[in-house]
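As a starting point, one isolated chain is supplied in structure tokens, in the form predicted on its own.
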Amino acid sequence: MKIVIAGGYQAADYIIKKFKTTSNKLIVINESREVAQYLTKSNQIPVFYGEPYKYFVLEEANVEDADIFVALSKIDTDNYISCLLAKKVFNVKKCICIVNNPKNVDVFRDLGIDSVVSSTQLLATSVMNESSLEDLIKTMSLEDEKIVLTEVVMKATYEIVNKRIADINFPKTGNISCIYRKPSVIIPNGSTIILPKDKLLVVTTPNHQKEVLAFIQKSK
């Protein structure tokens, strides 16, 4: 597959890494010239430095009828002006667009984007999933209040590492969105045991985050 990744950092790096094989063909676009040549040397691939959502950045890297489009970029307007131009000028057969702001999600789609991601959204999705629809409210409903996202990685010495989620009592006001244990990304439940290296992706509220990450890193 030919497969575009405009703008971007550590998302592209990730997204690079996974498609990086000898069946796809990259073509990388990014508006920062420091990026591009980090994401130049992480990934032994040629860059090309440009803002995605001008024509002859397009043009010159040659996304010429390429299979997917993804657009990375942290200003939600840039990564639409870079799908629509690639779809409607370019050829392209899917653009995947990034959106911070996750009312632009049906906005965008509206104006004929194919694919379009929040993270936001995402996150708010799997709070839904893994909470009751009470605990869901006493965390959502907290005014001028943002949520936050963070990353905790297991080490054997914690007391919570080798028990089922059930059996913790973990505090109300987190929450274990989801978990990555090399190479799957478990969406976890009651029954899921903790183990080692496991790299916890954790939901709080800022006044809650310390608590939270206290209760985690206890040791045995």
The other form holds:
Amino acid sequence: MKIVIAGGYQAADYIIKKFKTTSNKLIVINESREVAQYLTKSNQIPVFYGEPYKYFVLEEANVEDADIFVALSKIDTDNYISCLLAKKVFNVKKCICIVNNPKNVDVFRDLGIDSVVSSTQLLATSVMNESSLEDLIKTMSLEDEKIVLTEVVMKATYEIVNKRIADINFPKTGNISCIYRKPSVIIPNGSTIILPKDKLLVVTTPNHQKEVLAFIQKSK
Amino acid sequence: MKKVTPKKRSLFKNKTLIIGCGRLGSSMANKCSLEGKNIVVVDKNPDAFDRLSDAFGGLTMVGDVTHLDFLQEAHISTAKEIIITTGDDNINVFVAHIARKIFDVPEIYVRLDSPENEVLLKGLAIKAIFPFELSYDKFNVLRGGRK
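Form predicted on its own done; form predicted in complex with its partner chain now:
Up next: the whole complex, starting with the chain shown before.
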């Protein structure tokens, strides 16, 4: 894979180390001379010195047709422009952009950047996932929070325990995608019986998560 | 995020939003104000408004234009035209894209120092002004096409 890493200091260093293999071709661009020198030294790879939001810098670095472009600079608008140039002019397949202002996540996405990452937003999401639900439940969001995967541990007091899935009339708005029963994983069908201490992995949309969870946790 | 379509654009029919109050922004604001236009000028730095003449009759606002909330505060959604003149091409292009893709401002003008950035405006009906090219053209006119 051809990966372009534009800007950034520690983050750039980390990503270079992670992806520096023979199958990946890394192109590193940095606008600070000191950082560029440091990255060259610490990773033994060439680093282009220049602003990644300038047309001629990207041209010189030969980013044409790269698979992934990662913009790690500290300034949000700089990242936006470099991603856009990479995508529109240099035909890069996928752009990932870091933003400092979490409100820019939606804005950048609306303006056409494939993937926008904000560390503050990630932090907020994990705080919410850890705190808002009970201890027994873990949730994970996929596809920009359009799908929610929820993990629920079965208690003997629940109404659906010790019954066949076909008989419990599970809500149409969710689906039990997988059951973890130590030490094996079961892909359930109608005749699977739910036992106490089973871990259910349930797929729902965020809007229906509460309703489906309420159904699962209904006591006898 | 949904596209904002202002219903009452007619209320602010003549409002011109000028982003950046540097030499270009302030002189535009001064001139537009003399023409009797309804103007809002925004800049990050409150001292920038010192450049406005005493006759300037518009509104000034201090804030960061890369924040969507601030642009909304400056009534971007009801502006008839927006003139973007900050000294940073990246910010200018970004604000122009927001003005077109999120708020759909009817007329968008943007200052670009680097002509290479024009590709980023393709197909968006955003009009670019290149001060350096204009100077060069003027220079050519002044010397009467001599080489």
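We call the rigid core the largest set of C-alpha positions that still match within 1.5 Å between the two forms. Just so you know, these numbers come straight off a predicted model, no measurement behind them. Positions refer to the first chain, counted from 1.
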| query | finding |
| --- | --- |
| C-alpha of Ile165 off by 2 Å or more between the two forms on rigid core | yes |
| Core-aligned CA displacement of Ile16 at least 2 Å between the two forms | no |
